[in-house]
Structure formats: structure tokens, C-alpha cells
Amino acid sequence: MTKSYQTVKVEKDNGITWVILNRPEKRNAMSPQLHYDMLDAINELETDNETRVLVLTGAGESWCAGQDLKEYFRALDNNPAERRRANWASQEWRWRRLFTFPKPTIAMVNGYCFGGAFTPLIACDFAIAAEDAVFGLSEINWGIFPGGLVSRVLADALCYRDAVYYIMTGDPFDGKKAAEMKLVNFAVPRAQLREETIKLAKKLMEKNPHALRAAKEVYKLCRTMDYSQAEDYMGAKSTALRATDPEKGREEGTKQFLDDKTYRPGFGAYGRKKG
């Protein structure tokens, strides 16, 4: 049974789990309660057998307008204990848990994406945006800078010139520009956004889930290793995958290619055995 939350909706449909930030009247701005709800939801879904791909999106016309200035900042100014608790939950789900989520994750950016929302956007493995979605690092216009890991994750997602330009000007940009800068994989007309997201999710669900998990872990961890460390780590990871993959994907794919002549590498996934 799917749990219910105050500020988040979780909907499951044939392997795709839609996690929906649900404060449309606040453009899905992140309150302390939303952080607690999201952390709990991700905890539940990490080991949920029905969840094969997670899609993160927003209710209404926004993806996420960043941190709720009233509830997250002003209301906690004189409550250091609750501020610490909310801050930990915020960073835990938006980066640490989402970045290392054991299944593929897709950010479906359906509208406004501002400030602190860039952290979960970049934490997701993939991002698809509506062409008319509006992105912005508007912190400079409030007399602050993009904090809460935003500036750090931008260094991984954008080139130096683009990142500094939008951090220091606060200028907004649309989904087409986000795709041009590769902040998102691609942008599509709003009417096609859900369809294209489902198409990508279904493509991912054709793959061996154990190999998918290993592939994202290897890439994300090796990016900060030197070459000798990466070589050693990837050798050990390859051995571990072969030993623990219940589908025996390497053996099955090789058999279908060499013996059965039913698989052509580069033209889709090998034929996985069903249940």
C-alpha cells in the first residue's frame, strides 16, 4: 500500500513511480514538512519492488520554486534545533539519497525551477523539461548566493561561463536554453512532456536493473578518482556484478549474440528472461 503524505504524492504505474511535489499553491516551494515527506518517501521507494524508475515532478504549473522563504527560513530563524533538523532532511533527500538512489531517476520539469530546486534536478540521472519551463538562480536578487549545495552541483552540470553568468545575473532562462546548456537532456513541448518521460522510463526498464545500478554507481564515483583508483574500483565492481546479478546478464547477452544469433549489440537491450 502506497503511503500518503501532507506535501508529496506518490503514484505507481507499471514500474514507474511518480513522486510529485504537492504544494501547487506555493509553486511547490520546499517547506520543512516537504523535506521530511520527501525523505520518508525516498526511503520507502529505495527497496520497493514495484518501483523500477522514479520520476520526480511537481503538481500544477511548477516543478519547484526552491526553498520556502517564509516556512524554511524566517519561521526557523529563532529555532536552531528545528532548523538543523530541516536542513539535514533537505540535504539528505535532495542530494545524498537522490544522487545515489539505486534505480534510474528522471526529473520531469513541468514548470518553474528556481534556486534550491537545482540540487534535486542535478541529482536525478536524467532530466526532461517543457520548452516553456522557467529556470532561475535568482538568489543574487535577494542579496544572497546559491547555497545549500546548489553552487557545488552546478559546477558538475554547467560549463564555467554559463554557471557564473546565471549565478551572478540572476537572469531566468527557459527549457530550450536549459537543453542547449545540457542542464537537462532535452526539452519538448509541454503537451509531449509526460509522453516523452514515459518513453524514456520504458527504455530504461528494458535494461538489466542490476547492471543499471552498477553503471550509475561506477560513473558517479569514478568521476572523482584518479585513473589507477578507477581501474581498480571498476575491476572489483565488474566482478561483484557478475557474482550478484540474478539475471546473469553478461552471460545471457553473450549467449544470445554468439550462440543464438538473436541479439545485436547497439540495437537495444538483450532479451531478458521474464519472471
Contents of the next structure:
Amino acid sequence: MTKSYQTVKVEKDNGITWVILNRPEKRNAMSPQLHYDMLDAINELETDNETRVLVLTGAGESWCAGQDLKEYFRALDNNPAERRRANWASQEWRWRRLFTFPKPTIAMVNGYCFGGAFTPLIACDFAIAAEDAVFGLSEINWGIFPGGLVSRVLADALCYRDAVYYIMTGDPFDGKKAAEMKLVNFAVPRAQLREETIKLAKKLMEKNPHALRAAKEVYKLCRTMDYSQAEDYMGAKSTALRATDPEKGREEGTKQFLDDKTYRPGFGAYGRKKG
Ligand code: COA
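Now that we've seen the form predicted alone, could you pull up the form predicted together with coenzyme A (COA)?
Full assembly next; the chain just shown is listed first.
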């Protein structure tokens, strides 16, 4: 059963789960309620068998206009207990849970993407933007700086010069520029955004989901390890994958290549038994 929320819409279609930030009248700015709803939705979807790829997008003309300046900032200035609760939920879903979500994640950036929205944007495995989407690290224009985790995650996603430039000028940029800087994988005309997102999701659904999960965890977590930790972790992870993969992908793929000669791994996934 698909749960319903006040500020988030969840739609499931053939393995793709569309998680839609749903406050279009506020350009999908993130209120405390939206953080609680998103955390709950991600919790549910992590173990939902119908969800094979998660797409995060926004209702209406905006992807996400950042933290809600009224409900998340000003209204909580004198309410430290609620501020702490909302802040925790906000960091939990936007970074920790989304970054290591056990299935592939795609940010489909359909419009405005400002400030705190950069955290979930960068947490997703992939990002595809409309060419005319508008991005901005506008914090400097509010007399603040990209906080939460934004400045930290930007260090992973943009080169030093671009990050400092946009942090300090607050200049907006479009989807094409975001693709040029590799903040998103690619940008497409708005009319093709959904179709291109589905194409990528389908490509991912052809792969072994257990290997996909391990692949993203290994890459993302190794980035901050030193070489000996990474080597040890990857060794252990590889043993764990072989032991727990119900498809026995490594054995099956090797058999199809070496014995059956039915496929060449350079050109596609091994012939998986569709479950
Ligand atoms: N926090 C709270 N409310 C927001 C918001 C935000 N981050 N972004 C938009 N809204 C609200 C507006 O206050 C307005 O509410 P109202 O109808 O009650 O007056 C509504 O959403 C529509 O916004 P509006 O500015 O009229 O829409 P627009 O389409 O002309 O512009 C934006 C859209 C996103 C360019 C513009 O709203 C904006 O610059 N928002 C701030 C984005 C930002 O800097 N975020 C980072 C915060 S650190």
C-alpha cells in the first residue's frame, strides 16, 4: 500500500517510485512537516519490494526552493526543541538516508533548486535537469552561508573554483551550466525530462539490484577512507555480496561468459532470471 502524506506524494509505476515534493504553492520549500514526511517516506521505501528505483522530483514548476524561510527558520527561532527535531529529520533524510538508500536514486530537477535543496540533489546517485531549471546558492543574499551540510557536500560535487564562485556570488545558473559543471549528469529539454529519467531508471532495473547496492555503498563510503581501510572494507564487502546475493550473480555471469558463451559483460548485464 502506498502511504499518503501532507507535503509529499508517492507514486509507484513499474518499479519506479516517484517521490514528489508537494508544496507547489511554496515552490516546494522544505517545512518541518515536509522533513518529517520525507523521512517517513524514505523509511517505508527502503524496504518496499515494489520500489526498484527512486526518483525525487517536485510538483509544479519547482524542484525545491530550499529550506522554508518562514516555517523552518523564523517560526523555530524561539522553539529550540522543535528546531532540533526538524533539523535532525532534515539532515537524516536529505543526506544520511538518501546518500545510502539501498536502491538507485535519481534527482529529476524540473525547476528551481535553491540552497538546502543541494543536499538531496547531491545525495542522489544521479541527477538529470531540465535545461531551463534554475539553480542557486542564494544564502549569501540572505546574509547567511550554505549551512546544514550544503557547503560540505558541495566539496564532493563541484570543483573548488565553481563552488567558491557560486557560494560567494549567489549567482543563479541553469540546467545546462549544471551539466557542464557535472553537478548533474545531463540536462535535457523540459519536454524530454521524464522520458530520459525513465530511460535511465530502466537501464538500472536491468542490473542485479544486490550488486548495484553494494557498488554504490562501496564507492560512496570509500571516498573518505584511507587506502588500507578501503582495501579491507572492499574485501569484506565483496565476500558479503557473494554470500548474500540470492541471484548468485557472479557465478551466473561467469558461467554465461566462460561456459555457455551466451554473453559478453562489456556490453550488458548477464541474463538474469526475472523474479
Ligand atoms: N521559504 C519560504 N517560502 C518560500 C520559499 C522559501 N525558501 N520559496 C518560495 N516561497 C514562497 C513565497 O514566499 C511565496 O509565498 P506566498 O504566496 O505566501 O507569498 C510562494 O512560495 C511563491 O513564491 P514566489 O516568490 O511568489 O514565486 P516565484 O515563482 O516568483 O519565485 C523562487 C520562485 C523560488 C525564485 C522565489 O520564491 C525565491 O527566490 N525563493 C527563495 C529561494 C531561496 O533563496 N532559497 C534558499 C533559502 S536559504
